[in-house]
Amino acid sequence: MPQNEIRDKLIKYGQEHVLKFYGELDEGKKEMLDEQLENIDLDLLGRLFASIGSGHADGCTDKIEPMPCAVKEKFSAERRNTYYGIGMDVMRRGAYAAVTMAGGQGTRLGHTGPKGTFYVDVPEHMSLFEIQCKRLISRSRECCRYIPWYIMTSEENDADTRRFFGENGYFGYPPDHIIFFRQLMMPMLDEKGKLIMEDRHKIKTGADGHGGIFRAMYKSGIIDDMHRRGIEWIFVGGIDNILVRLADPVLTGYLASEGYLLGGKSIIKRDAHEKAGVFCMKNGRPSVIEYTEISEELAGLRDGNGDFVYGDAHILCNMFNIKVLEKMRGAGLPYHTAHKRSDYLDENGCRMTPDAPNAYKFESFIFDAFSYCDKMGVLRVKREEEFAPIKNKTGEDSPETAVSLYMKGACVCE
């Protein structure tokens, strides 16, 4: 895009301040800024900023109702074996793929580098990437073919992640069955709706949330690659859960045989205020209500048996039939706004570190995709068997607690 077109676009949206230092930049940095500006949707950003704080301006509220779920532990042996067989058939004919979201850094763990390169002793000394890879190797051997593994990285850790896999020989997995793609980024705005400068040649951006995975899959050609491979069922999970089952035949068979195009796993929340979203029906469609948004009344509501009415916590273990992703093509998911504290470059080119939130970050959530179907299958599983996240350096959801759960009986080659 010629420079005059960039300038006209910026003037139209009141964002011409981003070119203040343009004349001081060398050609390489000018090209970097030009490329970034070409890919920014200023109209979308304007609409997002205008919507901040609007909420339900008409006074309406969402209608929240419980979502039914199946309890894996209550399946009869016959029913479980039936689902297992159906799921294995899907995998044996090459219609299954696993996607791991691994765009984060291990900063909160005191680790330098991609979070997936963080090591734990379980009891072997293995990285989070290797733990997941070994599970896929085990399942691939069982179904006599390698399961395609798609790994979403970020702008920050893509090169390091690819290098890590190369240095470790892809952990014995065929390189042509491991496909990397990058998460998309969204510009951040200040409290006046202006683009924030990270440097004289760079606009401040933030990852667009785990719901952005669908946009990234389309933009990077992942969906097309899945079609070429004949993929029908796609598991999407995170890198930090060391008990995650990337290829669970029971979940796959349950969804396929019961007529669901969409599904997920849940665990019963520890208490009314556990920091996890819970499955629900929102305005008649499948959804998840975040722990920050659920009312005190609903969070603690119990049925006649003393069980939480809204007790099935979403653990980021989701399954999509490719038909759902095709239905979403081009539509994307709504953005949610977070008020954050962010360093920035002021009008004099000086780096500033604020003491309070000063910037708006826009993210989409993967569970907003659930509303594309009128129903979904939720499979409740045991926490100690399938959910041991590593999020914090110490305390709850730390390496210590995750490894403890892992060592209580889970096998890495399960």
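Because the structure is a prediction, the values reported are computed rather than measured. Numbering follows the first chain given and starts at 1. Between two forms, the rigid core is defined as the largest C-alpha subset superposing within 1.5 Å. What changes on going to the form predicted in complex with uridine 5'-triphosphate:
- In a rigid-core overlay of the protein, Glu400 has its C-alpha displaced by under 2 Å between these two forms.
- Relative to the superposed core, Asp158 undergoes a Cα shift smaller than 2 Å between these two forms.
- Shown in the overlay between these two forms, fitted on the rigid core, is a CA shift at Leu48 of 2 Å or greater.
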Contents of the next structure:
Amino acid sequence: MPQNEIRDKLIKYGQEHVLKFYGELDEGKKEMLDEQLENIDLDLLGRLFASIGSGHADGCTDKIEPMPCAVKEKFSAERRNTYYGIGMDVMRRGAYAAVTMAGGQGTRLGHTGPKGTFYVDVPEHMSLFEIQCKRLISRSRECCRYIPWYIMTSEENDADTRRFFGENGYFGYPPDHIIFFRQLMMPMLDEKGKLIMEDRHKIKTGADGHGGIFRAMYKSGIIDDMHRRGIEWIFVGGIDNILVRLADPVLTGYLASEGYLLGGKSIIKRDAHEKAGVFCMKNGRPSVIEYTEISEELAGLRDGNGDFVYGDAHILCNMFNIKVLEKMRGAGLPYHTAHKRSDYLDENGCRMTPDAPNAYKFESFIFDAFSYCDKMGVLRVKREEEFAPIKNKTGEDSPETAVSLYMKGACVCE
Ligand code: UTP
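Structure of the form predicted in complex with uridine 5'-triphosphate (previous: the form predicted alone):
Whole complex next, starting from this chain.
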């Protein structure tokens, strides 16, 4: 796009401040900025900014109902063994893959570098990547073949992640069974809706949320790669749950034999205000309401037994049949807004580090993809066995709480 068209586009949307340092840039940097600006959808950003603060997801326009979940603990030993056997068959014939989403910024934890490079003592001194790898190695041994492991990174942490794996000998996993792919980025806006400068030639962007996984898998040819390998079932989880079961035969067998193409795991939420989304049916289709978007009334609603009606928390452990990923090819999901702290270059070209949130980040959420299916098999599991997230530096969901849960739960690994 010629420079004058880029300038006109910026003026139209009140974003021409990003050209303030343009005259000082060398040709290479000018090209970099031009290329970035050509690809930014200012119309979309304008709409996203205008919609900030526009209400709860469970407002009067959506019909929200509870989603039934299967309770793993209530399965008879026979039923559980049957699912286990079916799940192991899927893995043995090479029809299973695990995806770890490791593109997040980990702002709350405040660790420099990719979150997967964070170390905990469980009691061995291990990085979060190594913990997941060890679990896959042990399942791979059981099914006598390596399970392909896809790792989603972001523009920000891709090089560091690959380097970390290289330096650590891929933790003993064959490198051709580890496939990295990058998620896409979204520009960030300041509190007045203006694009933020990261550098004189660069607009500040952030990873587009874990829901960006579908676009990223499609664009980087991952779905085709899965087809080539004969994969049918794909587990998708986060990097920061140190009890995550990346290859759970019971969940796999449950979904495969009960006719689901989409599944997930839940735990009962700790209290009405736990910071976790909860499963529900929205307008007749599977969904999750985020804790930031649920009303007080629904969050605290209890049934006749005193149990939460919306009590099954989503723990970012999901499974997709490849048919669902195909159906979604390239589809974008809606964006949600996060108010975050972000470094920026001010109008004088000075780098600023704010100590309070100053920027809006737009992220799509993986669970918005659930509505592509009309039903979903959710397995309720025990928190102490499968959910020990590391989100914050201290307090709730911190390395300390996660390690303590790990030490109790690790022995129950199935
Ligand atoms: P969170 O939503 O907890 O975000 O991610 P985060 O980036 O780790 O931490 P904060 O919010 O900045 O403190 C849950 C999982 O989803 C992945 C993360 O890497 C983590 O495994 N994720 C999140 C991505 O892969 N990409 C994203 O854009 C966002």
